[in-house]
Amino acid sequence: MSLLEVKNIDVHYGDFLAIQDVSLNVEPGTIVSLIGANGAGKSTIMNTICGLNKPTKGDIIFDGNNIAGKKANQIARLGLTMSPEGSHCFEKMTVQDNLLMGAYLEKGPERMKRLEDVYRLFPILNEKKNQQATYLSGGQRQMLAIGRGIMSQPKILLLDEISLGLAPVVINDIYDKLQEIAETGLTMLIVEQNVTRSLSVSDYSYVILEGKVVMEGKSSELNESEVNDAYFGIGDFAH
């Protein structure tokens, strides 16, 4: 059974279909990422799944929930939490104080375990813990983003764009922190323009061209040369 369903969806701006028809499944302890150029409608999908956009049509079925037009704090409730682009945080607190935003629904021994966590796995943050989030770099900003939506304990963490503005050294070892994360059994969708670390990262991709599904499948058995083609509207593909 699916955790996250995604039926048949339109999303519109005003008059402009932004999106058109999508459907898009992940399975429980997986990583699914959609795979577009600037603009595609990807960070329109998952904005839509969170509750940021509603959609036109269709039906988003989270962990057996009708969630399509409900608001997003309803949805964070659920169980479902963004990481979203440009690694927004709270920069005039400090890094645990940030961290600990992302489980104010939790209170006692609990919150606490959830920050050694992730202070386990950004070791950065432990040592920065009492800095305004302000003076991080992007990559630490990045990893506090992504650890704040740890410490809410989700049952699907979405992440768009994490290595947007990146360095290539501090993208590979946050990617290599996401498949730490993944051991744990973590369910993740993400946002990905790189076709060779979305297909290498994740179980199952889609790649996303002018708001519409053009291909999907397993990661490990897609053609990567064929993703780009589809990636570019090249071919086949073209409009």
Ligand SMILES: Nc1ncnc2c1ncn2[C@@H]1O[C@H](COP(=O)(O)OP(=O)(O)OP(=O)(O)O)[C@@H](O)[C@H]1O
The other form holds:
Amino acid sequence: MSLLEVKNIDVHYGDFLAIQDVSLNVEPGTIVSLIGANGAGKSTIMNTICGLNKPTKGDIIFDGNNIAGKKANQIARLGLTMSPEGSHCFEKMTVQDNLLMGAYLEKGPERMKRLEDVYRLFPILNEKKNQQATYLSGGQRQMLAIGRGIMSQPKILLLDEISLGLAPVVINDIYDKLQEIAETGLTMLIVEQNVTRSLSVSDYSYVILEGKVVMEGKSSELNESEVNDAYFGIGDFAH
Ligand SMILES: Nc1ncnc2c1ncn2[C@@H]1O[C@H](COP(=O)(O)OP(=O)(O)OP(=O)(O)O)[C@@H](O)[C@H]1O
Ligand SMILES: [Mg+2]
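Write the structure block of the form predicted together with the ligand for the protein whose form predicted on its own appears above.
To see the whole picture, the full complex is given below, headed by that same chain.
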């Protein structure tokens, strides 16, 4: 059974139909990726799943609950954690306090155990734990955002463009960590603009073009040049 099932959703911004009849499935223990160009609607889909946008049509079933239109904090409490685009953190707070915020509902010993797990995964965050988050580099901020997501021990972690603005070597490093995280069994829905990277990191991919799913399949079985055509709306995907 799917952990997350998005069924035929529409999302409007005023009169503008940003997402049209989108359906997605995320099986437990897998990494699913949304691929698409700037403005395709990837963040809108992610924000709708986590309750920041409301769908104007369709259902979103998460772990047996219909969460479409529910408030973001209610959805978070069910075990769905989102790390939004731009790796937001609490700038004036220390790295460690930022991480602890991710598990604010937990008691002391459990929080500290999770903190140790995150530091094992990202040793640089341990080194910087007493610094204000505002002084972190782009890559370190992204690690902090992922670490904070892990601290909540969600059933699913949504990551919107974790590679935005980072150098390739840093991106590779972060994706290696994602594989490590996936091996612990955590289910992830990610947004990635780079087709090659997306296909190599995920189990299943959806290509989004102008608010619609135009291609989907097992990442290992998708043809990269066909994905590229779908991504850019070329050939069969032109309108
Ligand atoms: N708050 C908003 N109000 C009105 N229109 C919006 C809003 N947010 C997004 N849009 C529009 O919805 C469409 C989808 O935007 P979205 O941010 O979901 O794209 P994206 O695929 O995440 O792009 P990017 O790769 O640049 O982050 C775009 O046409 C965008 O201009
Ligand atoms: Mg986006």
